[in-house]
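The chain below stands alone and is given in structure tokens; this is the form predicted alone.
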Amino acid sequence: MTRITDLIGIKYPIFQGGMAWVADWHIAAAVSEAGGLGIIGVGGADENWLRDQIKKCREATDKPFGVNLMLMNPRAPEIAKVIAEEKVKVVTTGAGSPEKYMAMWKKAGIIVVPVIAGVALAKRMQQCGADAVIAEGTESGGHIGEATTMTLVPQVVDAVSIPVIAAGGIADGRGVAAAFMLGAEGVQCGTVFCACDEVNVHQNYKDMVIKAKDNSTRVTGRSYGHPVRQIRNALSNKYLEMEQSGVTFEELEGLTVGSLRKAVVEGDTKEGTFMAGQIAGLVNEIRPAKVIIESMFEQADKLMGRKLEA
């Protein structure tokens, strides 16, 4: 039990990452039913899609779940309003500061937990009324910052008084225990849930994750200030070649249009973008969400010398 489990009313202090195209109501409901916090990732979708997802998630579980808003979404204001209207239990945010929506969400009784990649933004989020922050290290899949989880988490813990959730490079109980030793009061995991029975992605996506090794991910877009971690394939190799040749960022963006959908929906292993973290090399089987979560916390419990509550 931590301030996170008390605040949200969940059994295990674990969030499922709000991965665009991957984190829909199927996996969100499964994680919430298993005792964690499932999260619907809006990504580039609109408010109508989200409202339907919330409805389906509520039909599948009566446990708390959340929504992740990617603040660069052109429909972010409309999506933020839907989150307030639907009174979702928790909202997490990425790609910026959600402070202009904070008052509306707080008035609706929503728990606000921004994803941050640095100490300065963590402090700002606390000042703006965030209930907790997710300190995400560069080991994560998708859009990333520069600091590692090992270095970022303790600095954020020292800088703020609200609970800190560690993200990046966590896929088993050893990662959970390490996060708690760094001062975190919860963890967020994404990659391990990409290899989950309930996740609604193409089988090729799951296979890419479970076949990954320790050196299978690459970061593209770093030289343009838009680093994204993904599993290496023909598309990422071509992107890196073009990036190194000095083409414009607009040309590179054109190369990847629709590539996440190609990965998640079509399973295109050559032209799809398979976002995953460096911990993918540790994920080697497909399991139910309940088994993933319970095994993580049983192992963490043993490592930290505590007995899991019945």
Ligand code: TUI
The other form holds:
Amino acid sequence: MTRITDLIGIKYPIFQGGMAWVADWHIAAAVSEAGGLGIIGVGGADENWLRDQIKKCREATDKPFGVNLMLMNPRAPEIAKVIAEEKVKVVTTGAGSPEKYMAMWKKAGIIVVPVIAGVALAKRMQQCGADAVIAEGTESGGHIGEATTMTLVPQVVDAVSIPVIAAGGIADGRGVAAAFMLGAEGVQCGTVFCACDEVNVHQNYKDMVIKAKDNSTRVTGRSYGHPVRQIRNALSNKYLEMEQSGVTFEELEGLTVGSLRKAVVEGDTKEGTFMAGQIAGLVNEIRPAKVIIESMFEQADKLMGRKLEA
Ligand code: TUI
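Structure of the form predicted together with the named molecule, given the form predicted alone:
Starting with the chain above, the whole complex follows.
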């Protein structure tokens, strides 16, 4: 039990990352049913898609779940409104500052938990009313910051008084215990849930994660200020080659338009973008969400010298 489990009313202090294209109601409902916080990731979708997903998730579970708003989405203002109207229990945000939506969400009674990649934004989020923050290290998949989880989490913990959730590089009980030692009161995991039974992604995506090794991910777009971590493949190789040769961001954008969809929906191993974190090397089997979560906390509790409560 931590301030996070108390605040949200969940059994285990674990959030499932709101991964674009990957995290629809299937995995969100499964994680929430298992006692964690499932999260529907809106990614680049619109408000109508989200309304439908919320409805389906509510049909599948009566446990709390959340929605992730990716702030680079051009329809972010409309989506933010739907989140308030639907009175979703928890909202997490990524890839920017959700400051302008905070008052509306708080008025609707929503628990607001922004993802941050640095201390300054964590402080600002606390100031404008965030209930907790997710400190996401550069080990994570997708759009990332510079600091590692190991360095970021304790610095954020020291800078704010609201609960801190650690993300980036966590896929088992050792990672959970380590995060708690750094002062976190919960964890957020993405990669491990890309390879679970209930997640609605192409089998090739799951296989890419399962087969990945410690050194299988690459970060594209760093020189443009848009770093994205993914599993190395023909597309990431080509992107990095062109990036290193000095091609402009605009010229390169065409290469990756729709590539996340190609990976998740079509399982296109050559031209898809398989976003995943560095911990993919530790993920070696496909398991039900419930097994992933329960084994993680059983191991963490043992490591921390505690017995799991009945
Ligand atoms: O948002 C993420 N991860 C994502 S979003 C995404 S969708 C996408 N698709 C194609 C290309 C690029 C993205 C895939 N993965 N994680 C949360 C996160 N937020 N990581 C880093 C940040 C962040 C960075 C800067 C949050 C705030 C921030 O500050 C901006 C500011 O305004 O101060």
